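Only one chain is given next, in structure tokens, and it is the form predicted alone.
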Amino acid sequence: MSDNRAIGVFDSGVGGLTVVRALLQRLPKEKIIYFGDTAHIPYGNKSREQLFQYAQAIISFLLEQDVKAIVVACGTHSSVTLPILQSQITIPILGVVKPGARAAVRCSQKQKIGVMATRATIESQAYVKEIKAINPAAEVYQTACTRLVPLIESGQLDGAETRRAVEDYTSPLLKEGIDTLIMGCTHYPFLAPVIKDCTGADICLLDPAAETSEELYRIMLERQIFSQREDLSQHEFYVSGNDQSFYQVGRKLLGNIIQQVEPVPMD
């Protein structure tokens, strides 16, 4: 048994890429659908009402293409309206916020961990609740990184102003006495060399994508909806704005696996 439609992924504009890479990776003969929803970046300053009409729109985008499971490339989206949305929906959809957990607990020494999010996951106290349901001793350190996002967007993955702002984001937790810090936003993967240089060799920086990929493989792998295509059609990507801004930036993180953007209108 098999199933050649594509696997939908979005996320509020080019962070959820990451999570792209990761399954191109671990699953490399299935197909992209990609919605990054640059009309309305950045989600962390977004009420709950305003994040929910956005991803029902984006899900209704994507079952419209026939989508066969959706990932929530977004670490926002993952926190709030996804517990939602998993009751409202047939198919197979997964956030980021459970795997970056179970890979935290399972990193972490010191069950000391820290938490890089925009300010509606952090208000959410998702990544709190999932890493003391693994282990209830665990000791969770967040900060809202509000600056973040707008500069990854803008392809500011370096420079003086972006350093200061991780900094200034990761100086609190590392006084905490962390040894391991998720990268709780998907856009942040893009700054993971200067986060590093920031936090040292020593804390396990961990990007969610990879465990969340990983998740997605036992879910395909249960329900036997891999892809058998040999000859692979191009993989699609789509914005509710800026087209432009997102393929520039995009194509520094997959290359020319962006060959277009296409831009849907969601208002």
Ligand code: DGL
The other form holds:
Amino acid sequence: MSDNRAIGVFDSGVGGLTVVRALLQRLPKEKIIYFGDTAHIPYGNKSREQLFQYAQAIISFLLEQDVKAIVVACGTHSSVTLPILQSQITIPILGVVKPGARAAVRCSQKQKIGVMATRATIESQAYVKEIKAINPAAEVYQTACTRLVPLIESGQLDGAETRRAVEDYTSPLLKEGIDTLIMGCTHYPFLAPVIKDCTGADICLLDPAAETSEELYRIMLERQIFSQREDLSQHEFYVSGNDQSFYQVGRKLLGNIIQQVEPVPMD
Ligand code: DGL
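Requested next: the structure of the form predicted together with the named molecule (the form predicted alone having been shown above).
And the full complex, kicking off with our chain again.
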């Protein structure tokens, strides 16, 4: 059995492209339909009600495109809305938090794990719960990194301001003696070189995207829904707001995989 329909992926902006990168490595024959909710970015300071409203609209859009599975490529939605969304739709839907927690517990020698994420993710305690569900003795230290998403969305992936912000957010975690640091917002792997500079090479810097792709691979194997496409047609990218900055910053990460970005107003 096979299924040539696309995989739907969404986030507030370019962050979820770090997940797309990993998906394309693990599942190179699959077509991606990506939605970046740039009209509502940043998600990290939104209420649960707002996040639910955005998620419902995006999921309806992706279902209209007839996707076969949805990857919530957003730490905030994976933490806040995913548990409810999972009960509402029949196709597979998965997020980045459970896989990220699993990979971190595996990586950490001392079971002292740091989490950098948005305010909404940190307040939900989702990473703490998932990590402690695997190892109740693990120690988890968290920082809400509110300055990072706007810097990334505006293409400031290096430079003094970005470095200062990363230093401010990582130093309290390092003082706690963590040996593993989860980039708990899908935007942050754009800053992995800067974060690595601040933490030093001994810290296991974890991007949940690879483990998320692995989980999707397992689900697709179980259901036998791999694509058998021979002509690997274009992936599709949609945004609800600014498409120009999405195109420019997105291409820094994915290159010409992003050919065109189509605006789809959501309000
Ligand atoms: N990339 C998203 C996340 O992983 C959203 C960040 C934001 O828009 O604040 O949380």
